[in-house]
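One chain comes next, on its own, written as structure tokens: the form predicted on its own.
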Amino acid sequence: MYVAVKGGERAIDNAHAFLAEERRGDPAIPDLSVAQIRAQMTLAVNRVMAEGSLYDPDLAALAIKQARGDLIEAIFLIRAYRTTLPRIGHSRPVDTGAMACIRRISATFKDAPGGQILGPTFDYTHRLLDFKLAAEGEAPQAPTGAGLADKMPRITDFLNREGLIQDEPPGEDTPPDMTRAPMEYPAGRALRLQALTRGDEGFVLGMAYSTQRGYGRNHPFVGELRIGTVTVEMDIPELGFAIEIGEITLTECETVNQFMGSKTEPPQFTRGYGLVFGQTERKAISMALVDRALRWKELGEENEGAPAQDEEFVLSHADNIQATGFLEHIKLPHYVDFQSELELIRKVRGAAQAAARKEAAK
């Protein structure tokens, strides 16, 4: 498709090895191990992870590391590379009612059972440039007490007893996997809640905040949100029961929202749902608001026109390793695309100047 230029392959390697030098920086100073990413720059290697559909801290700390810092370059990295991985089995579905929860809120109730555990937040931070951290001292402790807490009931529970909130329906035994099989509509929800874990966490932001600002009537509570770990187990075959294989950080988001009813429901609340491995609260939050946005047609509700009730305009642009991939292309040469579509606009403006030329001689 594309012309080649006589030298390239030379730029291309020289390129890279400019590419490894910047990445590098100030050989004076020392190199940044991917420890020190996984252990201090958690925040975005829970994004790695989360985008990149794979939880490996060390594999998202060395692709941010390869990046530069590149999250969105990170990302494709873990995505390639899970292609080459082999797929040896299945593991059942987590339990997040059974999460060790550091942090557990709830907008809907103050004095929710269990407590509030606001756990590590910027939310009351002041947001004030702390340079503090700019000069070496001792690492800071959290206050005797701290870390995980017992088994939470579920906010939504309680309303369910008066049944104020509308029961989930059940899923499918075994829900499509869209890392093996393309994207179809209309998507049901499971294969829609894959895609926006995986989305990209501005986009499902901006989805998700133009449902607060009137594009699409959703004006949700956060019913609960908990961020925690819980166990991953994985039948076995020849042993004939399931056994732990680990365990990984999650984030929980359910949202209440109105709901006024319907010719065969009562008014009642629904449910929005995040779900987001890591401490990914901001995307766990979008994810709900634009998961209950896209369920109008199942709650017999109007579709309004909003971006965030268009299920293929929202699902087709969420991933960012195919939005860069398109956007990105148009870097490479298009000589011969450009050739052709140089010599249309000259014999358009020919015709054109010959036409006022001729019009001028009358």
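Take the two forms, superpose them, and find the largest set of C-alpha atoms that agree within 1.5 Å; that set is the rigid core. Residue numbers count along the first chain shown, from 1. It should be emphasised that the depicted structure is a prediction, and the values quoted were computed from it without experimental measurement. What changes on going to the form predicted in complex with its partner chain:
- The two forms, fitted on the rigid core, differ between these two forms by less than 2 Å at the CA of residue 25.
- Residue displacement note: residue 343 has its CA displaced by at least 2 Å between these two forms (rigid core superposed).
- Put the two forms on the same core and the Cα of residue 353 is off by 2 Å or more between these two forms.
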Given for the second form:
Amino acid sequence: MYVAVKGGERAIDNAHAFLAEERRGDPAIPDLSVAQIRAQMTLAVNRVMAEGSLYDPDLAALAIKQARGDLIEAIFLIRAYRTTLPRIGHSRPVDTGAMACIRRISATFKDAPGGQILGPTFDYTHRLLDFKLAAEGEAPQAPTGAGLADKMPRITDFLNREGLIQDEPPGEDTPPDMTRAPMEYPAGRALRLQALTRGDEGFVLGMAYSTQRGYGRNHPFVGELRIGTVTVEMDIPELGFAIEIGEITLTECETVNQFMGSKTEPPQFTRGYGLVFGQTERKAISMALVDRALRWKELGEENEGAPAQDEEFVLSHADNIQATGFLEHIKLPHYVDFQSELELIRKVRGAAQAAARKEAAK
Amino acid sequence: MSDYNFAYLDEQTKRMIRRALLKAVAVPGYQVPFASREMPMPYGWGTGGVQVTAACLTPEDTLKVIDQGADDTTNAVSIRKFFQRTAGVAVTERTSEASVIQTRHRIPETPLTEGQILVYQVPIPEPLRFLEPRETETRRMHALEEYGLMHVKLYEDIAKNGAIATSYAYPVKVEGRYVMDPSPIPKFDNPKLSGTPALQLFGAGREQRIYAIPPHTQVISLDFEDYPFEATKAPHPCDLCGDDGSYLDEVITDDAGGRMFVCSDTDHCESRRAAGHRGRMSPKENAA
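I have the form predicted on its own already, so could you send the form predicted in complex with its partner chain?
Next comes the full complex, this chain leading.
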């Protein structure tokens, strides 16, 4: 005998309790502290801050702990928290030219003022599992050298001086805020960059990769990649001037892209731009490639119909919180709709079979 | 939970949503873009409906939340609990006692009355989306009332299958102007959209759209003269309450093809049983 399914509430409470127990795991193993995650899972923390659009390493670490290491879930926690915060104002544009770099490389010039600085990179490591790490207590120390150059001028400025690269004049307009206004297309570059910097790393990477494989190819070189800290300044109306309110780590990537000119633009190099919270260089490079691909219209290039050239396609599918929510919602009950489909299939099938029988009887 | 504002959203956000709602009511069936917020539940799980409900709720309201017509499905329980925690409003399972009803996929069987608000959760607000994926294009089509593509689709359905192959989220035309997606309600529910004295609000969080059907608005399901719209349901009475006019869920009862049909609207079914109605599989009255 069927009994209407009751007790959704108790089932949910029990599921949450089970989840909490599983999250903690074996109690014989010490609890992972938020400070440990923040200090030792920094790249995960960076991704959560970047895609969560909230620069707070402590909260990001907490979210990772609560999410059992599921970074998209952690990003979701940060986003949901972020929306409850009041928006007091906005900072002055950060000056990445004055960044205190820990890493700065250019793939277009062998050397440049300020030098090439590898910094803490996986690039030339051999990907061999380091079994020593399985033993605890290691605290490696890197040698320190002479200080870095005071100034690290932008690589693209050298090209700019010769007029070889398309100029990027500073814009005066206050950029729109995609978290406060509904997305409308065409979006404009400022909005596109906003959507890309918080977009899913995997999605933006895949889009960028597709341009390299020929779907909207744009011949990129990493003109410059820099990672470091910048100061954040904000105008305080009561004071009448800007004060420094903190420091954040950013990754900035400027690509230099070959461009043979178009009806509207002379032959010159063009740029793609990526700027992301934290040390997140895969994302910043990907962002720069996708940004460049999306600029086909303003540069008078041909629309090849490549996915990465399609602003509406890229921007409406880049957000992993939207994507995962909608994807996973198909777990929810759909039996009312399914019942409707059942009736329809039975009806159409019945009609088709009756017609077939009639045909056979002839 | 005093850390959050009444009904979770801050007042500025509620004002923004209410402005969108007013516009939606003023232009029935038109999709109004709104700056949807990230909610503490996932996109696709009712964030649009939750934001609309949050913007409509007052402390005096009585809230009912249903999913698939039922008050006790997990997501309905979760959303109801959310508003109990963040707004402290009274809740009910009785359609007639609720002032605000948030729903996913159904319209209650009990006719709605003046003063009630029905809030729909909407996954894809654009009725033309699966004919034209581009928002830039579909907005233009709505502006120009260019709905030929939709009629061609329905015609092709008939030509190929002998019937319109849409059984839920069946497109409607609102007050002779906008073609609208009624959210994935079964087409059985479509006639209830029209002329109701209640206010019907639709929220799509992920897609950042709000739209509305004001009270006493004419809503017509798209069809052809020779293939008129048909509100269909399983051709059975409810096995628990005996109603032969309500929308039914089919429940598999054993692994030998056994099945039963029960009202999807749990409040409707329970009220009828309390009033003494019985169905084919109702428990036998205790003779002793």
